[in-house]
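To begin, one chain is listed below as structure tokens, in the form predicted alone.
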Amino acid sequence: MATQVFKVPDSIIKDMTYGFCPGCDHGVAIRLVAECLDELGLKENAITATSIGCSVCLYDYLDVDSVEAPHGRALAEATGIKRARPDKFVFTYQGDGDFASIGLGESTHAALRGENITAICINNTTYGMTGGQLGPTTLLGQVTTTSPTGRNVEYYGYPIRIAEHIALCEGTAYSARVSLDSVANIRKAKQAIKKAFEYQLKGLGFSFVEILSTCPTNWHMTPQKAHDRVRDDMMKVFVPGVYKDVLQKV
């Protein structure tokens, strides 16, 4: 007798049309979020705030109540939602440009206040939806549409290490960076997302997961080469790991 080992999560909208670029890791990340919502029984009690960029498509795939925020303001909206409905499970799903550039003020102060919400940030080192411009996490030397000769320190400064930045905020209960470049790391990513969700359920404060992801279209790479880039280039600068865990004293 066959045993089912894989199914579409209950929190995924079943009749959606997949719209992400081939090889994009957003689909993997959203599936992990959905699996964690299912396993923790949060589907009917969750509200998500998405913002502008590829991450905004979350509500096309995730079957939970959603609010769309202006660019960078997802954590401001999430704060309002959680304060108005503290009984709800509230999380954001954002890109690195949204979270760490135009929304850096909202992101930082939500963490500093210790808002009991969870933020997930997809870091693909570029503005994916609008044409591949330089973003806050663009690597040194990386060519983008707005840094045609590569990012240099003198003109553009250094990329921000988001997980470390959020870990420095005293209201943060959990801050981790994970990657989706391999099956083993995908499993670790799910563990981090689930822990971040659990910390909100325990009322410990702000929880955050940064996810290293690919953008094959704007990187002008095949999906395989894009994942190689995550391993060979991104993970040397954005080192995966747990940067703060109030229960483990990390």
The other form holds:
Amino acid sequence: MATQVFKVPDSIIKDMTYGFCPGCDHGVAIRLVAECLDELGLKENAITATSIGCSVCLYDYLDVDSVEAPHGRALAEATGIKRARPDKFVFTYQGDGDFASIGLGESTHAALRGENITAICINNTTYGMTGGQLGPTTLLGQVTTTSPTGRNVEYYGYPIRIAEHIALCEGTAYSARVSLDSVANIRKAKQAIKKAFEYQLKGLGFSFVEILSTCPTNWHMTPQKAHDRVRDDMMKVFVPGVYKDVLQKV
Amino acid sequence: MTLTATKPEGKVLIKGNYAIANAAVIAGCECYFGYPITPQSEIGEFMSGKMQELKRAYVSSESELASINMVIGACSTGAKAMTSSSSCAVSLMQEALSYATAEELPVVLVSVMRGGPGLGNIYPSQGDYNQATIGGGNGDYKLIVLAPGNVQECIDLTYKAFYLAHKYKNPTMVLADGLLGQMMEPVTFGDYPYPEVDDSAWALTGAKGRGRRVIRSYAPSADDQCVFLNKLYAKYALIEEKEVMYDEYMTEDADLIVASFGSMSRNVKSAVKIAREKGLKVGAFRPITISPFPNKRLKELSCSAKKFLVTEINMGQMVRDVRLAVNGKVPVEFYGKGVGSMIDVEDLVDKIESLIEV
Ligand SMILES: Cc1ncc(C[n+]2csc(CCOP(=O)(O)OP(=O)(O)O)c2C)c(N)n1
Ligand code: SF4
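Show the form predicted in complex with the partner chain, please, because up to now only the form predicted alone has appeared in this conversation.
Full assembly next; the chain just shown is listed first.
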């Protein structure tokens, strides 16, 4: 008897063309989000505020109601949605530039207000869509198109640790950092996303997952090398883990 | 702070800012998001108490970038939502207003002008006529802009702003100034006079029992963008055809027509009365919708009048629209003052006399 080994989640649009670069983790992350929406039965009650960056393509793949926010303002729009319609499941899916640079004010205050929404942030240490410039999470020493000799403190200052920052906000119910560099870590990432979603369903406050991701195109690496970099360089600075969990007293 | 009853009976004496806020509540505003700035802070103060009392949504936002985008989020679900602000802070909202026109969302924004440019000061000014009617957002877009001239109109036009925003799915602004915001006048509220607009065909509610909806400004191709812009501009043409409002006073036989908007029009009317008593053939014209602008009516008036005078509390902004409408047919003079109180009635009469004698 045949057993089904692969199924496209219901929350993924069926007739789309895949537009992310080969080896880009956006695809994996969106699939995990879709699986969690499916498993929690949220697809038909969800509204998302999309962000600007490669993450904007979320609405090309995810079969849920969406409104496109200007760069950095997704959590303000999500706040408006949730305050207007508290019974809806509301989440954002943002790049690190969107969430932690131009939108850091909106992100921090959504967390401080304890908005009962979930934010997913893709940390790929660069502005992907605009061609790989230095962003808020670019590692010290990292070469980008606007840090041609590598990020130095003198000119660029330091990268931000987003999950730790959000964990410091009192309205945050859950803040975790995960990685997609291995199958085991992808499983953990899914658990974290699901937990963040469940915390919203329980009405506990702001829930947040930072996902360490690849941008092979702008890193000028093969997909495998890019995942090695996540493990060898990024995870040393951006250490995966749960930084706040109101139910576990973390 | 005085909290009025939600629907006060009969005539009440009230400040412009409170009148706007209370009218919004009566209009059924479900969500208010705002950040303080003089001279409109009373609106947010009133809303903070009233919306909580009525169990409606209120957020004291972290910035005007956030407030206007919160309004967009709420509007994407079909909610009646608003923010209020002033001058330099409305500058911060320009990107979002461009998005909201492209996403065809019923955003309501109240702008109570203060002096500029930059931080300027908190004295009354009409220096944001261009900001309201032209705007600083990117691309081809227009707001609907309603300019009250007294406190009663602050109420009537707030009602109308919610209606027009939802009817045309276009951001709509009530443009007042510090004088109107701070001034008390006797008014009546009455009921919200417009029908509720059905938004069930487009609002985001979760894709239950239907295909998902995406509200976005991004157009994948140049052709798509052109199709959209043509549709948008057909909508603007319809709004101009149906919704233009203006007020006229003794224009029928007037040789000189004095045009002004908002609170400046009050002194203009008084000056026209005095000039008429002196036997001068002068009239007053006041656009109530400054976007769309009453081009057609001004063009008609330029066939009978010999001259126009435009007065504003700015360095000459609406005068440009009057000149475009009149299109060189008769001279259009400007008499303005950068910021501060309205131009005195006596000075206006002198100006009128000097222009008619010539
Ligand atoms: C206000 C504004 N500034 C700049 C841009 C240009 N822009 C588009 S995407 C982007 C960077 C996005 O980077 P990130 O959020 O890290 O997402 P990624 O593309 O890496 O997924 C920028 C700067 C814009 N669209 N709007
Ligand atoms: S540019 Fe980078 S983030 Fe964007 S799709 Fe390509 S690999 Fe992914």
